[in-house]
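Take a look at this single chain in structure tokens; it is the form predicted alone.
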Amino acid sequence: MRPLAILSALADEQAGLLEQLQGAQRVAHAGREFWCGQLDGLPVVLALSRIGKVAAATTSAALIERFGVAQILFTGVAGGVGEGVQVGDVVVGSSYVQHDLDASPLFPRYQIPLTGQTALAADDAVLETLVAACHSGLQGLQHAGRAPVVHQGLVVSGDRFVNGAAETRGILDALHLHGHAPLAVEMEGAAVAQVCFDYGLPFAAVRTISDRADASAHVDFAVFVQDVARVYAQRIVSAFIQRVFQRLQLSQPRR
């Protein structure tokens, strides 16, 4: 069985998963550490993409070429920019756009040159499983006195930590002008989506909202990742893997 890749940008975002990894084996490749093993009986490869689109693309290509993964699941944090998306909520990306990609006038703004693609869609089956895993995995949890809301929609990526209200408004205004209404902004997802598109590999991502991508974006970030995002990721991934495992069992021919 080909393994599932679980990718995050920061070590704290998947530390809980690494602690649960059974039969863990460390593999050094492409200047990175990859951890192979099993979670709840499912073969997985855990990896850190590092921060930014190029780093994420390198790691994704290595997961596909070196480890032969069947699909990539990204967990991490993001800034909430959509209406009603609050700190402590989660956003499951149904599509991904690079908000800093502009090859105009040769190609329309935000379009990936020579592909005809702008918003890269997540895999439908993985997306459905991930949304269900978020709802079940987050049951009973609260942040700042409210239960996390699961949102689904566009996530945009760029090689910049967006943390100012004016900058955020400029990015959103330009995106809206071209028909894109993002829920969250981060630095890796669209790059991973593009690599998976090139390889024909299923991809989906879930982001815990750590801030509203404004002047408060830097406040207690490390604490939030450790105390909130890490817990969310562990619960969501566990629920996701249980669903994948159940589906595999149901697909097995009966003897």
Given for the second form:
Amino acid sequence: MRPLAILSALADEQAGLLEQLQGAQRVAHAGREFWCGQLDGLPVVLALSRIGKVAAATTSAALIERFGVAQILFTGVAGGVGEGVQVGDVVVGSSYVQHDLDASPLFPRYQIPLTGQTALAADDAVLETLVAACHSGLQGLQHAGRAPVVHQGLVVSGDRFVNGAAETRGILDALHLHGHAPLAVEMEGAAVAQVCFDYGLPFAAVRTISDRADASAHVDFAVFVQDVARVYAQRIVSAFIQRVFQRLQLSQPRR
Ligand code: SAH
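Alright, leaving the form predicted alone aside, put up the form predicted together with S-adenosyl-L-homocysteine.
In what comes next, the whole complex appears, and the chain from above leads the way.
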């Protein structure tokens, strides 16, 4: 069985998963660390995406070429930019756009040159499993006195940490003008989606909202990742793996 790749954006998010990894084997490759093993009996490869689109693309390509993964699941944090998307909520990306990609007038703005693609969609089946895993995994949790809301929609990625109201406004206005209304902004998702698109691999990602992409975006970032995102990622991935298992069992022919 080909392994499932679990990509985390930050070390704190990965720590909880590493603690649970059975038969852990560390492989150094492409200047990165990959952890092969099993989670609840399911073969997995854990890796840190690293920050930014190119770094995440390198990690994804290595997972596919070197480790032969069957699909990539991404967990990370992001800035909430959609209405009602609050710190402590999660956004499951149903599609991905690079907000800093602009090869116009040669290609329409935001279009990935030579692919004809602009918004890359997550895999339907993985997306459905992930949304269900978010609901069950986060049950009973609260942040700032409020149960986390699970949103689903467009996530945009670019090579900058967005932390100013005017900066966010500029990015959103240009996206809206072209018919894109994102819920969250981050720095890797669309790159991983593009690599998976090129290789024909299923991809889905979930982001815990750590900030509102405004001037206070960096405040308490580390504490939030450690206290909240780490717990969310662990719970969501566990629930996701349970569901993948159930699906596998259901698909086994009965004897
Ligand atoms: N201080 C961190 C670096 C954070 S970089 C460290 O020490 O490692 C920001 C990370 O969070 C990236 O993975 C990015 O995808 C995500 N992110 C969270 N909020 C963001 C925002 N407002 N804009 C862009 N990326 C954001």
